[in-house]
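One chain comes next, on its own, written as structure tokens: the form predicted on its own.
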Amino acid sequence: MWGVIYKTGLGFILSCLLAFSAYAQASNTRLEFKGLDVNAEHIAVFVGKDGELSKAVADINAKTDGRLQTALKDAEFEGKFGKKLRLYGLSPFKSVIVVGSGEDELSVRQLRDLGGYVAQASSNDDSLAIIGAGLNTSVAQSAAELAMGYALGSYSFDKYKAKGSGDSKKKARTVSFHTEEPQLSKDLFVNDLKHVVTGVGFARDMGTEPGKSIYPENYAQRVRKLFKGVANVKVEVMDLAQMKRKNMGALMGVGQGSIHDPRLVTVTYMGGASNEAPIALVGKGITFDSGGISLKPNTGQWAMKSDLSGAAAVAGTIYAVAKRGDKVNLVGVMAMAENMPSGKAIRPGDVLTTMSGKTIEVMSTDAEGRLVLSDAMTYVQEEYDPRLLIDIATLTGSAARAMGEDYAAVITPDWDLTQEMMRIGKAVGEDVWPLPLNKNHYKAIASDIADIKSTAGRPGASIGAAVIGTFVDEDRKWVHLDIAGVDWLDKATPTTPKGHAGWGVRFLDAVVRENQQAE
């Protein structure tokens, strides 16, 4: 419910105990943290189940003569949580955001919700103050996880707006958080939260750019530009002269069909021991898929943009893990192609020879994502020997019709590993479901003129997962993540925008933090 309006002549001042500064992934805001006095004309606070203020909101309340609390019970305002209500003429104030807080001890992920909600809720005002302390939680520093959920919130992408229309007129803002401990909130959000955002801003950034700006080399360029000046990082790409070096006939067969070659990008952060086995993480980054000879419908063919998503949020998580410094190793392997239909595309019934010396027979080249981390997963596994590997892609249309929006698939043979992935997505807000993968599977791809085939029917993530598989060491401990329904949203969460929605750096920078080994 919005627009209840109360009117007074009444105003104050009030003076900032405390006040540190960062900058959000969103260019024109700019995030402050500071103490309890609040001197704004637009605020936002959080009030509990049946209208419970805390402190913090009782002491706004008292500024407001108790017109705040009298406008929540007319509104019949009950806290639920992410309920959102705006108010305007509570003097001194122009407006106030009230958010619901709910009735339960919030988590790290609601946190995160609650300063989305905020994000959604704010105007393009000059500024804004967000009450950020008395909430009903056990989380040091909220204030900082309340800030991420807001940038996180707060994203949008209008590179290709005319100048002073739409998004583009958005004007320089800035948000404070008032807390009881701002340095520590301060620290906690530019120290490291504030580089999960930018990762997730860049796999953002790189799904929802068209497919003639994001190719394969210019993907390898836009990888090196946000590395430039990141500590014990190191960024290679290998050619298609170097491809061929390697036997990466499944790469390689998938982009001949494009004007563009194809990349397998490296990205390697030693942060770690000299002599402890990295984590390793494998993206699918197909720039634009067409579906090749076997040509995808019209119908949102324009989305095929975003099949680049797994490469783009295995580039994010390492530019989040390596910004905080961690002390692991970590590998990121982008497996980047175009794919596209012309006289030197493959074929339907082709057979491609791998890195790994398997052959694989093509059933439809727009199963092309498989093929190109079939390469990708026998590279990694040969040059750096991974304690944990991690693929990610957009992988199956049959992942996203079981899963909908609310869910990436999460398939591996080990289910301790599965139960640790799906607890993970449930504290970040990057929630996963498991699907099944056993010996029927493999059986199913099993060719009659290759080792395998590269479709075979129903359960399709499976099939896929399977492929996959297939390259993966016997007892490797491995994790296949389908991300086809949760990549691209027709309607925005609290911390995620409608389209492209950076899935899986929050998820990955998690799984990360949690597979660190102790000194």
Ligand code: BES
Second form
Amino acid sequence: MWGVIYKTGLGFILSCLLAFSAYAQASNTRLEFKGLDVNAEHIAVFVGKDGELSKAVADINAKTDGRLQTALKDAEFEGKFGKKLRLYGLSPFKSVIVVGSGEDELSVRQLRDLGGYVAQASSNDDSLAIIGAGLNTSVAQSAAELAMGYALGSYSFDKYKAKGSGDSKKKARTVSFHTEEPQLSKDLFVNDLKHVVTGVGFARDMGTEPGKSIYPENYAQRVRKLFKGVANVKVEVMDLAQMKRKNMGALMGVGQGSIHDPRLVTVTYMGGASNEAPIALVGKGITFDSGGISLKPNTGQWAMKSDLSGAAAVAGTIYAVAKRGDKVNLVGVMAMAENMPSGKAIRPGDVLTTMSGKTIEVMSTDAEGRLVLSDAMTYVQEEYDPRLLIDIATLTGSAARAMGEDYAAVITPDWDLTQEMMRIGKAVGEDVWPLPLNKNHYKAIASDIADIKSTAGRPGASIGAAVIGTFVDEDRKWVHLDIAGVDWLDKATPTTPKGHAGWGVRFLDAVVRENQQAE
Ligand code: BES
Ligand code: ZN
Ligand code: ZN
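So that was the form predicted on its own. Now I'd like the form predicted together with this ligand, please.
Up next: the whole complex, starting with the chain shown before.
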């Protein structure tokens, strides 16, 4: 038997086990991969175009003496992709969840979505069996992708609910994925996809935690804890005194209004050749963005507890890559600060000197992300000379308005890279779409008294990118991701419940996978 039961924080292993648990989640769900022998109270099946049953589902139908098919006919179930139906009274099963799998050949993204649909339709059941055999797909190990979607879609955050309610009252349960090739799917899940799920769970946890509970010092500790015992990973935490020595005036400036000092966290994973330049990921980690002296309006202020999403995605990604043991060198830099108003806070009009020596005139203290990133970008290039540099940030309301919840904005001067990013995003289910960056955006941030100014009206997302781009070496392969619209969902998608999305772990993980150098 395979399976793992995870309890919050201290997963204990039962045998040759596999399971997932989103990080702070008190879920006692055990995932298993099995052959076609099904024995469960609740069952989930996929039905394609015109309600046609695959051999595996026909076997289930036979167990119900044909009543499953009759019920599908009566419900006029056409098998449209993502359509869900839950049927009761089809003994020997207590319930049968039916999800339409459509007529097209299923991609990885669609398989994950199908797993997510089942998760949404099945909360709290015990011993759920999901029939992954007979799907119309050429994706080998498709059951592993279903499991990943299921695991992502069943995330919940119940830490602050009273004991005995929410997830904490859920009993231990098993979800089994039935497939022709259980061992292969299990291997892919356990050695790879499960770590991506944990990385996403970490990012979601961080983005959901209130600002009171996560501030730079303990955010850094949470990152340390995540990587404890992970091979080839080093976590370095830079404090205020060290930042002073590096002249990180922008990062320190943003943090100075808060009772909590800023931190700069660097995670390195050296899985590649020692002479190979790394890929660098740089994340915005504002643990709460009040706007500072340029205080934000009341409405929606609470959501700025998740202004640390970029940094969380960086940590989650490196976790997945390192646990998988990729042959790649990867460095992540997380710029952590709390943006608060106080007598010690920076003011609009102040001029900050960055680590690069360039000065920035602060036009609005609410445009703090680009400030902390300016120092982080300089630092990572000076220290690591990366071959690909990606920054990820909940940077602008402008990007959120333009993109909504479906696309993150991608900005890079390199059109080939833009297209690569769009292709990767589409494949893994985290879409990106380009916004422009040209010399006019750089001209717009000219300042009368400093080297640049931090804002310059519309178009906000491109202006923000220009400020960051000012700190990127010429000819450096650079991608900027503005995730302000996608990091928080008001409406669930199959693999992302509403709330904090943990956006970027799946995307960046795929970028790193695809950018490994041949041996
Ligand atoms: N963290 C915000 C951006 C944001 C807005 C993220 C909405 C998620 C949802 C950022 O620090 C900010 O306040 N940006 C300002 C910049 C402006 C002052 C130039 C904005 O976009 O309004
Ligand atoms: Zn702000
Ligand atoms: Zn912000």
